[in-house]
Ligand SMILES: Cc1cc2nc3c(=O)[nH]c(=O)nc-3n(C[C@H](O)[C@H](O)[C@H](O)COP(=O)(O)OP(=O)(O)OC[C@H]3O[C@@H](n4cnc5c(N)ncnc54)[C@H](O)[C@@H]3O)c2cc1C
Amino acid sequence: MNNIEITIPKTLQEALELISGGNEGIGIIAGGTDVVAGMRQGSNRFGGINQLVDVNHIKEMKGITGAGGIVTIGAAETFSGIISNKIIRKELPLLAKACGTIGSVQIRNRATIAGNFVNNAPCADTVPVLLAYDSTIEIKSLAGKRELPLAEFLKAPYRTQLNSDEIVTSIKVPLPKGDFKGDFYKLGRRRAVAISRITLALLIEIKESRINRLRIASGAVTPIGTRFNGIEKEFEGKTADEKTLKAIASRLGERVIEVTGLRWSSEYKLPVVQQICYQMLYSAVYGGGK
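Now supply the structure block for this chain alone, in the form predicted alone.
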């Protein structure tokens, strides 16, 4: 381990001042659950870092509130805090479920929601759900504040729109309006404390036996979390029968190949993705599993 200075600011203003000098040797942590592992593995994220700014004690970046049809989650809010929150459990159940699949209890007690997507690792479990919920990211620097959709914030594997003098301060999730049903699914190599191999988040609203609105987002199986807007538009208005649900699942497999290209894992991942998608759709439309 290299010698690294850790600074613990008490306010957001103090943290922003610390990172505003353009020093590339400064990194931001909150839960810090991947620091030791990342350094030992030589992760590029920690290459050249000589100072870590720990934002875990900044009250402005904590808490969960609901107002005006929007749930605002502090960037430094832990997964355990999200899982136990009544607003989240009632209004955003897919997010609570996704958070509950991450790591162990000890990790969920420390790891933060912003830390999960700021890395932009393909296996970030909350990303598909946040994309399906049309989440927006609030970012601050000494120069001011900006907001952008999570889908725009994520650029490429391990790359985002975040500048070196900025901090993600909160995530804003608009409450789905309408009678949406859906689910989140994670597949790992073991039942617990597993890095995801495939994740899917799905929301569907049926009106008069037709698909009124559809939202599908993936993680792990694509290079970064991906929202499939084209598929959503293609099937909205179609009859919500088994034939259509199978067509959606088939189209999802085709689109995954278009995004990722053929890989050694495609032979087993694609049928699994398609089957999972179909089962989730069937359960949401008809109830029960198939």
Second form
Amino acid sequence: MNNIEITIPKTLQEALELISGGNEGIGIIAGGTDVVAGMRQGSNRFGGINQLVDVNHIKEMKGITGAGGIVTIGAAETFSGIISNKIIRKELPLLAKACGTIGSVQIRNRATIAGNFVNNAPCADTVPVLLAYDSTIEIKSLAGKRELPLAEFLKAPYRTQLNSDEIVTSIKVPLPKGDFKGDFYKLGRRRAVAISRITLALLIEIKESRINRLRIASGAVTPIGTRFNGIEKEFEGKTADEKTLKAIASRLGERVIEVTGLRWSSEYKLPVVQQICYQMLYSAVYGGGK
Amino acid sequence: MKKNFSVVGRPVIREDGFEKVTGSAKFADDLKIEGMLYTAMLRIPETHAKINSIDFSAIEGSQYLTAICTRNDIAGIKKIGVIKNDQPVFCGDKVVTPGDVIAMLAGESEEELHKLIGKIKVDYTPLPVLTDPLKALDENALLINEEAGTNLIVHHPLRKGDVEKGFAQSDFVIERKYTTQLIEHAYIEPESVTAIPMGVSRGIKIIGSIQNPFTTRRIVAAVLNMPLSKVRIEQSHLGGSFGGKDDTMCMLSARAAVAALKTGRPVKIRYTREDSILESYKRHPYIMNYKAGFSKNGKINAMKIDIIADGGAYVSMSPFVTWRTVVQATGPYLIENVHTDVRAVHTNNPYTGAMRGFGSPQPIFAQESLMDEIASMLNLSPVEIRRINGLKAGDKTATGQTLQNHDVNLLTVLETAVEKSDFTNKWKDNRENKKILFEPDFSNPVLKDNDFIRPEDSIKRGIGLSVSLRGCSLGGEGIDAAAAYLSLQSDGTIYLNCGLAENGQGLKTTFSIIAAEVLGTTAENIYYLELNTGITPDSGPTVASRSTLMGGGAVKNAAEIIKQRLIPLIKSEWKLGDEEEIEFAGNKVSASGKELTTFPGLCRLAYSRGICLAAIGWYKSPDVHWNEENGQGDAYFTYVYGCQVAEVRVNIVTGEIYVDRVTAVHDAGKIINKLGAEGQVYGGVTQGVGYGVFEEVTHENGLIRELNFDTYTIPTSKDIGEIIPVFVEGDDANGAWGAKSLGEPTLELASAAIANAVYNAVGTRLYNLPLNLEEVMLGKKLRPVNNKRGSLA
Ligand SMILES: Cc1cc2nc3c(=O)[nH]c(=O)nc-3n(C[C@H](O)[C@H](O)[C@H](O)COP(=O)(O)OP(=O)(O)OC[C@H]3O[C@@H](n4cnc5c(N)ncnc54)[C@H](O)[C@@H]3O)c2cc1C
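Could you drop in the structure for the form predicted together with the named molecule? We only have the form predicted alone so far.
So here's everything in the complex, that chain up top.
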């Protein structure tokens, strides 16, 4: 592992100044659960780094607030912090559930939400949920700030739109308006400290036996967390019966093949993701789901 | 031999518990010595290659480098091994598996040493690679060890009766193939050892996470060309071993010692998890073909077994591991006609050796799956088939040994487990449960209407069991004896030590209980000394679940020697007649119920009278006999019996198996240390579930994929439900009050019980471990097409 200098700024301004110089050797560290592990493994992403700016002590990047139907989560908020928040547990149960499946208690006490989607691993567990909730993120640099949907921010596995002089400061999650039901699902090789093999986030609103609104997002079966807008459009307005639910699940299978192609793992993952999608829809529509 | 015990069998707090729980226990890597050097290993990312030249010129003279160690620095033997000296300390002209080390750098900064490693130029030519053990014995197969002239490590035949006749007499004959995977011990503490040069006349001292100090001493002495007495090994607190800190620690100790002598400074080798998984040996993958002939009434008449074990690149413990397999391959059943061949072969794969279970978990998975399959063909229950065939007292095992001189409790543990788990009712209910199955078909990857399964139909319950007999201690492997040192102090406290090692199994506590019981004192009065080969008598390796049996026997013997010296003193001091019964209990000494003095009082008295209060106890096993030609003989001097029942839920949509409950019934003989025994069951069952469901080291052309615990998935506490230990304490004339073996039996049974439970749940039989997601859904394993990980891009 490299010799690294760690700076701990107390304010966002200080942090932004530190990274403003266009120095390739400077990186951001939050919980460090991806950065430190990645450096130790010799990942190229962190290879050139010799200075880290620790954002854990920046007040502006912590805390969870709700106003105007939007929950704003500080970028450096830990998963443990998020899970223990009452508003999130009540209003954004899928997010609470996803955060609760991450790693172990020790990891959740350190790891942050921004770290999860900035790292943008295919198996980043909060990504499908944040996509299903139509989240947007706020990014700041000395030059100013920008806000964009998370879906736009994520480019490719381990790649985002973040520029080297920018810090993600918060994530804004609009509370779903309407009577949504749904769930987050994670499948790993064990029940804790598990790398996801399949994740799905699903929200569905039924009105008069029809699908009024539908939101589906996946992780681990697609190269990055992916929202399936096409499927959502196609099935909104359809009768919410078992046949439709099965058709949605099959369509998801088709889309996953299109997006991901056939891989070594597809023989297992493809049938399972369709079954899981069907079961989540079924539970949401006929009870059992949250 | 029944006795009222005052300490034995009661829960006693672990001798080293406080230190370990509070973090003050010193493990090998905690040792820091002024002037100590660290090391880095030079390897190449090849499975099999010829080394043409090594160019160190780019690092020579570096301020960070104290020494380069290669095979030229070795004064004694250049290849080592626990059975055969075939593993180079530093490779010369070839590497035969990716863990091989070509050279080692020593210097003050580990970090800088790793940078230097990258600058060494190794010119090598990759060679063809042999990874399929089934091709190892082909006529034109490449040879891993050319000197040996063959890839056959060992062949153990066993012939009893006439199998062809047995098959001819049978109503049915079936053949099944089973495979088991390569797995890692996954001790939580990676390897660490420090070698300290003591000067020309004093030799070398080695302190480390060493499972078998006496084996390590023998090997280090041979590598250094020193007498045994000049190599002193001291064991640190050990963070897990499970059979894994034997060969590897001998190897690392030898390397550290070579570097220490070369530099004249203490040298520490400590491994990262990746180093550890890459270089250390693993459990043998087995390919097992079983053919069984049986009658309509369920009686097994003949069994023919052919097993290939992948030994990997080095011999290691393969000959002994597979020997236990040949003895136990038919399981605990009375079968007249048996024909077994077990062969271990070389490949370029990671080498395999000792691991808790030691050649038993593999055949148990096969044979116990087979028994259930036979039962279901005959419409018998898993319990009935075992009642029909299970070994009883006086029966002959596959090796022709008559089971005698101990309670043959196979059927007792079976019936106990069946009753405790309500097996029969659950088994019937699950079986009658309507089955909805989902069988994915990859030629049509998009699911159709009737493929879909509702949430409420996706979980199926199952219950399954497996039974075993296990030979105790080393048996035909070799000399089997152990020593203990006991020394009473004048204040009634006691020093205790034994040549068997505390590897986490809790023997310090168990031995303290035994000594306390004999002398009528309490375990807290006993101060257990560290194992140091310079002081403690050689007691062989701490393996084969032999500590309680052999070491316990030695401790009891030592305590009795001293007691026999004290009794005449008591009799003369208190003028007692010969007929008076002297009792040692509750820290007091009494005669025919009348208290004479306290235990400390007696010690003070004996000390003042010049009586020797120290003794070395010795316990040697009864003789065993083995005929290598036909695999017949008294393989082990005694046996233990176990039955585990697994209750599972199978998710037929994802292939997940949840192990909800394991009822583990073991006859380990007398239970000395209750908490320790329960701990063995919890740990062993969990490891067994890991083996059955979760764990696998896979490799691409010999290069391991799972080098850390992110991808090598040992089960967490969330992955296994309740474990219920039940002990049936059979009588046995051996050991301390008939206390026998428990450590390994607890691990060997779970995988078969789970496989049988899965069958009970979904009606699908699985033949290949581990029963992971893909195995359950597809009946096969899926492997990534290459070893590259996206996160490293
Ligand atoms: C044992 C273990 C188990 C794990 N289990 C899971 C799991 O179950 N599910 C899962 O999804 N992940 C898991 N992870 C991965 C990891 O914990 C998560 O991705 C976590 O969210 C990363 O957050 P962090 O704060 O630790 O990020 P860091 O490692 O500090 O940073 C990750 C990346 O994000 C950047 N970054 C962080 N914060 C900001 C910011 N505010 N602005 C701009 N860039 C930023 C960093 O520069 C870096 O590139 C696990 C990791 C470990 C070690």
